[in-house]
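Next up is one chain by itself, shown in C-alpha cells, the form predicted together with its partner chain.
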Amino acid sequence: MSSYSKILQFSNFYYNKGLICAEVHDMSGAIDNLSKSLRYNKNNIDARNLLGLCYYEIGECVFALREWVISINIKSEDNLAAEYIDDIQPDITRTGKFSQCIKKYNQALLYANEGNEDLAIVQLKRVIGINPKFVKAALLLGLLYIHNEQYKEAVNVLEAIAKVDANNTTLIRYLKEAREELAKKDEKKSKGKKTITDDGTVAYISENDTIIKPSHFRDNATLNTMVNIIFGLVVGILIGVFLIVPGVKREASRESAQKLVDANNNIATKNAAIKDYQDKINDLTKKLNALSDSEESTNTNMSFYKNLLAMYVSFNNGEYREAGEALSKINEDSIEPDYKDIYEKLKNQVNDKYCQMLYAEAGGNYNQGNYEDAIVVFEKIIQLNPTYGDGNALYFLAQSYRLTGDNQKAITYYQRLINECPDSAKAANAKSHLERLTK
C-alpha cells in the first residue's frame, strides 16, 4: 500500500471516529477527531461538512461557515456545505440571531470580567434564550452560578449542555463541582431538620444532639404574654430588615440590570442598523463620485470635439486668425490616439496660416515703430512655432525689446536665436547686437 493510501486511510479513520461521536452528542470528540482527519487529508470533504456541523450544533457559527466555505472552495459542485451556508444565511446577518448570540456573548464575557456578573447573568441567559445549544455561554453562565453559590441553578444549565456535548472535560467538572457543592448544601440543610415524634414532641436534630420540645406549653402569665408581644414585635422588624428588605433591594437591582442589559441591547442593535446605513452612504457617494467624474469626462470631450469643429470651421472659411484662437483652446490630452495624426496634420496647417497672418501684423506693427504690439504678436507666434521664418520671429522680437528698453530680454531673445537658429541669416546681427548689450 502507498504511503498516500495509508494517509487517505487515516483520515477516513478519523472521520469515522468523529462520526461515532457525532452520532452520541460528543461534539468536542467529534471536533477533535474529524480535526484529525483534514490534517490527514485537507479535502475529506464529508470529514469538513460534518466539522461544520458540529461547530454549528455548539453555537460556533463562524467556525461552522469557515469551514463549509473552504469546503465549497474545494469542490464547488454537488456539495451539501452550500446548503447548509444557504440555510443559516439568514441567521448571519449583522441583525440576525447567531450575530447577536454573539455579540451578546462577548457583551457578557466583557461585563463578568468587570466583576459585573450580575449584568453577565441577565445576558447569558438571553443568549442560552436564543440558542440553547451555545456551549460556551452555558459553561460561562454554569461558572457564574457556582461562583455565586446557585449550585442548583448551575446544575440545570449544565445538565441542558450536556446533552448537546457530553464529553465535554470543561462541562464535567463545573458539573462535577455543582453537584457536590449542592450536595454539601443538602447535608447541612437536613442537619437541621425538625422531625415530629409520635407522643407529639418536636425534636430538633443538631450536629450529634437532639433537642426535644414538648408538644404543649402553657403559661398564662400576663408579663410573660407581654413579653412574648414584644419578642414577636422585634423578630418582626428584624425580619423585615434582615430578609424583606434585602429582596426587595435585589428585585430592584436585578431590574435595573435587566434594564441596563435591554439598553445595551437597543444601543448595539442601532448601531448595527447605523453600520448598515453607513455602508449604504458610502456606497451611494461612490456611485455618485463615479457618475461626476464620467459627467466631467463626457463634459471635457464635448469641448474638445466643439473646438475642433470650430477650428476646422474656420480653418475652412480662410478666417485663420479664429481657427487659431479655437486650436490654443484644444485641450490635446483628450484626443484619442486613432486622431492623434489627423489632428496633427490639421494643427500644422492652422498653425502655418496662423503664424503667417501673425507674422504680417508683428512686421506691420515693428515697422510702424509699435514696439510694444508687435511684441504681443511675435510672442504668440513663438508660442506656437519658436523658429518661424528661420528665426526672423525670435530676431524682430529681440530687436522689439532692445527699441523699448528691456535689454535683459532683448539678450535672452538674441541668444534663443543664437542658439535655436545658429545658421540663419539674422543670427551674426543678433551676435553683434548681443556684444554690444553686453559690454
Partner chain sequence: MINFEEELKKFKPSLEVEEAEEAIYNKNLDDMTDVLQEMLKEARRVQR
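Mind sharing the form predicted on its own? What's above is the form predicted together with its partner chain.
Chain alone follows, minus partners and molecules.
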C-alpha cells in the first residue's frame, strides 16, 4: 500500500471517530478527531464541513465559518458548506444573535477580570438566553457561580450544557466540584435538626451530641411546699408593684427614645443606600450605551477576517490574482496593533506575487501593441508598488501613454521615474523622452 493511501486511510479513520463522537454529543472529542483527520488530508471536505458543524453546535460560529469558507475554496460546486453559510448569514450580521453573543460574552469576560462578577453573571445569562448551546459562556457562568458559592445554580447551568458537550473535561471538573460543595452544604444543614421520639421526648442533634428533653414534668411536692410558693408569689407581687414597676416605666421611656433615634439612623442609612444603588444604575446605563456603540465595529471586524481568510487560502493555493483582489478589499484601519506586523509580512508576500503576475500580463499587452490594456494593468502595479522593477513599471506606463498620444500623462510618469528612481537603468531614457515632449 502506498504512503498516500495510508494517509487517506488515517484521515478517514479519524473522520469516522469524529462522526461517532458527534452523534453522542461528545463535541470536544469530535473536534479533536476531526482536526487530526484534516492534518492528514486538508482536502477532506466531509471532515471539514462536520468540524464546522461541531463548532457551530457549541456556539463558536467564527470557527465554523472559517472551516466552511476554506471548504468552499477547495471545492466550490456541490458543497454543503455553501448552504451552511447561507443559513447562518442572518445570524452573523451586526444585529444577529451570534454577533450579540460574542459581544456580550467578551464584555462579561472583561467584567469578570475586573472583579465585577455580578455584572458578568447578568451578561452571561443574556448570552445563554440568546444561544443556550454556547459552551464557553456556560462554563464561565458556572465558574462564577462556584466562586460565589452558589453551587445549586452552578450545577443547573453545567448539567444543561452537558447535553451539548458531554465529555468536555473542563465541564466535568467544574460539575464535580459544584456537586461536592453542594453535598457538604446540605450535610451541614441536616445537623442541629429537632426530632420527636416514640415516647414523646424531644431530641436535638448538635455536632456529635444528642440532647433529650422530657415531654412531661411531674411535681410531687407536698401541700406545705405549695403554701410556701403562694406566699412567695404574693411577696413578689408586692415588691414588683412598689419597686420594679416604676423602674420598668423609666426603662420603657428610655427604650422608646432610643428606638426613635435608631429609626432615624436607619432612614438615613437607607437613603444613602438608595443613592448608591442609583449611582450604580447610572454607571451600568453608561456601560450598556458604550456596548451599543461597539456593535458597528463588530460587523467591520467580521468583514475584515472574512477577506483576510479568503486572501490567505487563495495565496496558499497559488491563486495570486484572487489573493491580490481579496487584499484590496481589506480595510487596514480595522487591524489590531498586535497583528499589524504579521499582516504586513503577508501583505508584502501577496503583493510581490500579484505584481509579478500583473507585470507579465502588462508586458504581454505592451509587446502586442495593446497599449490601452497595458495602461490599466501598469496602473494597478504602481498603486501596489510605485517603484516596482526598479522603475520599469513607471517607464512602460509612461511609454504606453506616449504611444497612445496622451503626452501630458506620459510627461507625468517620466518625471516620477526620474524623481523616485534616479539611478535606474530607464532613468536616462526617460530624460530623453521628457526633453523631446517638453520642447
